[in-house]
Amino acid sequence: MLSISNLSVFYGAIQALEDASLTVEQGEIVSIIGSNGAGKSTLLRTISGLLRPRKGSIEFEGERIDGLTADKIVAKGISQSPEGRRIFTNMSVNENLLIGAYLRHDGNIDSDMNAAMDRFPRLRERIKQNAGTLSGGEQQMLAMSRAMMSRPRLLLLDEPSMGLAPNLVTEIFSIITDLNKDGTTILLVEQNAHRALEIANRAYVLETGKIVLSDTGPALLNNPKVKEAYLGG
């Protein structure tokens, strides 16, 4: 579904990714993990079309992407949920929500509408209020469910689980293995390393922008080098 090769990207003259080659199957979760700076948020931005890599090259469902614009990737069925979820705090639960669904002209909207708050009954119960007044918990909701307003088939989660209680990151990576399972391929950018390759098919690890290891989700639990850099011993 999603291919990356040899992706160098700069912020002026520093490198913050070079030479990142990735794969992501339809229907998989794919973790990323790495430590602050390693350059996972920089290689989501990358895709979703708001940075411009230098070098090499971004195919979604066998179509180069690297050169659209953001509004024309998310027309291609990616969508991104952001660190920081960067919710329009202004504006009400639900008008976020319409914001997400921007793009679409179908009839549908409303029934996805109701399956977002469906799975976030909190949402539901504060649909009219500004979405600057909800907790850390529910705004990482409301970023997640506004992503998903579009129907991806590809959704980029970076740092999900950021600053949330214990119970709410159980919760949030229960949501998102039910995505999975409901159809939706996910490529995940996450520092609760244990979490993420808990649930991931497969998984990179990304050092100061270069990708220094790949294998499946369980295999990265059980290495010893990821055991001793990212979980603790």
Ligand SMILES: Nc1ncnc2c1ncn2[C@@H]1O[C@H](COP(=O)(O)OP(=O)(O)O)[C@@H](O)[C@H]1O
Second form
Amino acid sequence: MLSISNLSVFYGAIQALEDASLTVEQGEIVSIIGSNGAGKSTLLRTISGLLRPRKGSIEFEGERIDGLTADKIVAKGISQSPEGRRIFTNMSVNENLLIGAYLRHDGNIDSDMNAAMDRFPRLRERIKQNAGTLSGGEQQMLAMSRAMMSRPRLLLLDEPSMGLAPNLVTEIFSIITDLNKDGTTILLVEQNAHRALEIANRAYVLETGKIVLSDTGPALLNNPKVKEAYLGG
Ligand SMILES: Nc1ncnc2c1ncn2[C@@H]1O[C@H](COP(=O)(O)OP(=O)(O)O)[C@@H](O)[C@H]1O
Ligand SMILES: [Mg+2]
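For comparison with the form predicted on its own, would you give the structure of this protein in the form predicted in complex with the named molecule?
After this comes the whole thing, all chains and molecules, with the earlier chain placed first.
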């Protein structure tokens, strides 16, 4: 579904990704784990068309998408829930969800709004509230739901568990699994390596801009190097 080849991305003179290659098959959950500064967000932002690669290519469903604008990439079927949520705090929950559907012209937006609220009943309770009044966990639910409003076939999630209490982390990861079961392919980026590997079909380890390891989720959970560096021994 997604095929990334030899991707190099720079911020001015700083190289954030070096020759990164990876694939995501339709129906998978693929996780990318790595420390702070490894290049995880850079990778997702490049897929989304927010950054331009200096080298390499990105193909989605057989078509090159590097070079397309971000809105065109959303229209192709990829959307991102960004690091730090980036919801519009001075707008209502309802308005935030509608923004996620801004490229759509079909008549099913109401039913997708309902599906989002069924998945996250707390969003229904707070639908008219300013999004800035939501807790961190609720803001994460909103960011993911907003991304789902464009009906992506590939959902990019940048550190959805960041800053959340353990019970909410469990809830968010179980929702990710549900979204995948309902047919959305997922590329997940996380510092929470344990959880990210647990739900992944396959995963990659990113270190200072390079992919250094890839395997199935269970194999990486048992990999001594991964245990040592990312799972607290
Ligand atoms: N806007 C930016 N300008 C310059 N350097 C950046 C910028 N954003 C990220 N970087 C650098 O690129 C590297 C990768 O960052 P990032 O992709 O945010 O990593 P991660 O998401 O894995 O924490 C880091 O060295 C970071 O300092
Ligand atoms: Mg990041």
